[in-house]
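Only one chain comes next, encoded as structure tokens, the form predicted on its own.
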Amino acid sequence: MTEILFLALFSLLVMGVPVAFSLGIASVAALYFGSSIPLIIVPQKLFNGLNSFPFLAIPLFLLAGNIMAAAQISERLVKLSGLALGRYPGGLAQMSTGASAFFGAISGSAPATTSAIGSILIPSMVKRGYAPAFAGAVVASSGALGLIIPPSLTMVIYGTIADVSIGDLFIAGILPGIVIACALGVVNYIMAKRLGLTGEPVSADMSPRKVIAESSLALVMPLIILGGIYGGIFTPTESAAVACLYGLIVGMFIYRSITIKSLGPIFIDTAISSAIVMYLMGTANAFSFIITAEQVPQALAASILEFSSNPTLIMVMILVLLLLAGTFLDNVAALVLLVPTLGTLILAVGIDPVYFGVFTVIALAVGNFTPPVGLNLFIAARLSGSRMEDISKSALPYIGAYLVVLVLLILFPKVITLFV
């Protein structure tokens, strides 16, 4: 049955069938041709895969991110990052990374961060003489911070799949997120010096007090989420609902950029995105049932442990696997395919699931700005008018920065779990 399952899955993926449908069809094929288990188990497992209260956090966090994006806070966050970073060489590139870190802490999504920040700063960078491909690479690589800096939707999905505390994942992701943002800032500085890019003068009408006041309301949201979860005031699911309410209050009554009429498109977009993610989670549960019944995770773990039981070496092998998976699959698909299998392995060698979760999210984030399916690349190419190939070449130093941080996290794992 296992052979039929994986043969059907990879054949469908090669043909371009969406991952969610590939998982479901492969599960049905494996049961029909290789087992006496009735097919009624597939819809039962699909439903049971979604019948979980923590999963309610997924559409709620998507809604919170869409609300804050519709509140047009990206311009305010760009001004805030300009106030702090614009004076340094490559000021607009530094502003892109800083604004992406701020916006990522609100949206929890890499594509949303890339689109929101890129639509403002890529035209400005091109106008100031930045090469369009370089401008796109900066925004695409910085946009991946939306997956890493909490609250992160990808961490919510990992936590629900691996049955790991989402609150612990959020807290553990703060320091690595800051480290990666600083690493990208260092690359920006080096590239700016090499390309002769200067800092940006502070605009006369950009009052520091006004900029901080306008942006602080948006930045309060992640503090509410993290503080509420870690303080035991509410669960991650409840924190997502609180974030939605806070976003509506700020967007409708303070910024006044959200109207009753604009709520319809926000809810529709959230419903579509939620349906895609949740259907994938359901079919992944059916797929996981089969590989668990066939003891695939245990067999894989045993074969790897025969080769080596050194946690550091195993994490290096896992890093290579995650980078390859992130290159060809989106983050959610990679998580639902790999986490159930790798979870058995990491527990066998004593690797902390919280550490592994944050590490996995960072490694998969790299795939957002690497070809052939990096969504950030598509967005940056559209905004900059450059070819994906050119942006990919310009992004190589930023990929290097992520890899350096990932290697350091393998060598010093306590960095992730320092505050957990």
Given for the second form:
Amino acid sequence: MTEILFLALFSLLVMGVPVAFSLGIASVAALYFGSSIPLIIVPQKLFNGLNSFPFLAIPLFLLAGNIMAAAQISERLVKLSGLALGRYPGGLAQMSTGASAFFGAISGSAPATTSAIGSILIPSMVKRGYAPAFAGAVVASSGALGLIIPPSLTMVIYGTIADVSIGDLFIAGILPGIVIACALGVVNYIMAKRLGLTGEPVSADMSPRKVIAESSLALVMPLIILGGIYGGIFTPTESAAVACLYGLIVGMFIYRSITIKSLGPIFIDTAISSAIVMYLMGTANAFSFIITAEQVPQALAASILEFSSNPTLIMVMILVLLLLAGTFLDNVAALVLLVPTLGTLILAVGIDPVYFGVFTVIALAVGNFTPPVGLNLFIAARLSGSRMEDISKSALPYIGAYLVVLVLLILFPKVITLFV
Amino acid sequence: MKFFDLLDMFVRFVAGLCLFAVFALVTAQVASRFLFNFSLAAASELSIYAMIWSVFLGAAVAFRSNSHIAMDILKKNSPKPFEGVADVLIFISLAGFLCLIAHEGYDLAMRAMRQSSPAAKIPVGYITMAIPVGSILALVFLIEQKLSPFFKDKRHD
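Output the structure of the form predicted in complex with its partner chain; the preceding block shows the form predicted on its own.
What follows is the entire complex, opening with the chain shown before.
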């Protein structure tokens, strides 16, 4: 049964069948040809996979992100980061990283962060003489902070697949998120010195008090989400709903950038983009029912353990696997395909699943700005008018920054779970 | 193609409405716990059910815009005839899967009609019905999406 399952899955994926359906069709094929289990189990697993309250966090965090984007919170955050970072060499690049980090703390998605920040700062960078490909690379690599700095959709998905506390993942993600933002800042500084990019003059309408007051409403958001979860006041799902409510109130009544009319498209677009993710998780549930019944993860873990049981060596191998998977697969697809197996392996060698979750999310985040399928690259290419190949060449030093942080995480695993 | 546009609009609208219900129900549940110190068990159950309908309807319209996540770089970079063959195979496997899920899902829903949900006491079959309904709509949009280039060509002639 396992042979049919994986052979079918591989051929369907390579042919270009959507990942969600590749998982479903491969499961049907394996059950039909390899067992006597009735096929009604497939819709049953699809249904059961979605029938859970923690899962509601996925559509609700997506909704919160779309509400924030519609509320034009990003413009306030760009101004705030301008106040803090604009005067340093390569000021606009530093602002992109800073604003992406702030935006990451209210949104859970990398593409949303890239387009929110990039649509404002890429045109400004190009106007100030930055090479369009460099501007795109800065924004694409900083945009990945959106899914690393909590709240993070990718962490919610990892948490639901691996059955790990989403609250713990969020708390554990804060420090590495800040470290990556700083590492990107260092690369920005070095590149700015090499390319001769100067800081931005402080403009007259940028009185610090006004800028901070305007952005303070946006900055309360992460406090509500993280404080609420950490303090045990909300579950992650509830905190996502509260974030939506807060975003709607701020957007409709204070910033006045969301109207009743614009609510329709926000809800409909979110419904469809979350349906795509959730359907995938549903068919993945049918798929993992089969691989668990056949004990595939255990068998794979055992064969790797025969080779080595050194946690550091295993983490290095997993890092290579995750980077490869992230390069060719969408994050959600990579998670549903890999986490069930890798989760068994890391538990067998005593690696903490919260640590592993944060590590996985960061490693997959790199795939967002590497060709051929990096979504951040597509967005940055469209916004900067340069080719994806050129942007990805300029992004190389930024990829280096992520890799350095990932290697540090392998060497010092305890750092991540310090506060959990 | 006016009919499909209307159907598409309607399904989108219902999917969006279901998502709104998810948001409203979870918010209501939090509010009732804070204000009245009372947990609405039915609200969290109904919010899951609204999400399930939203997922199957949303996944159906996603076929029309071809926005399901696929790894199609290999297909796109292969010679034209190969790409055509792959497209036909993809269509057959998707359509076959959707037919099967619609059929088996209908059986599942009929069985679940006799079972009522723990808190809200509604037949679970009403929720499971999202699977066959969503699959049939997905099939309709998949076929329309595959055939629409031919219709457009005829109109231009």
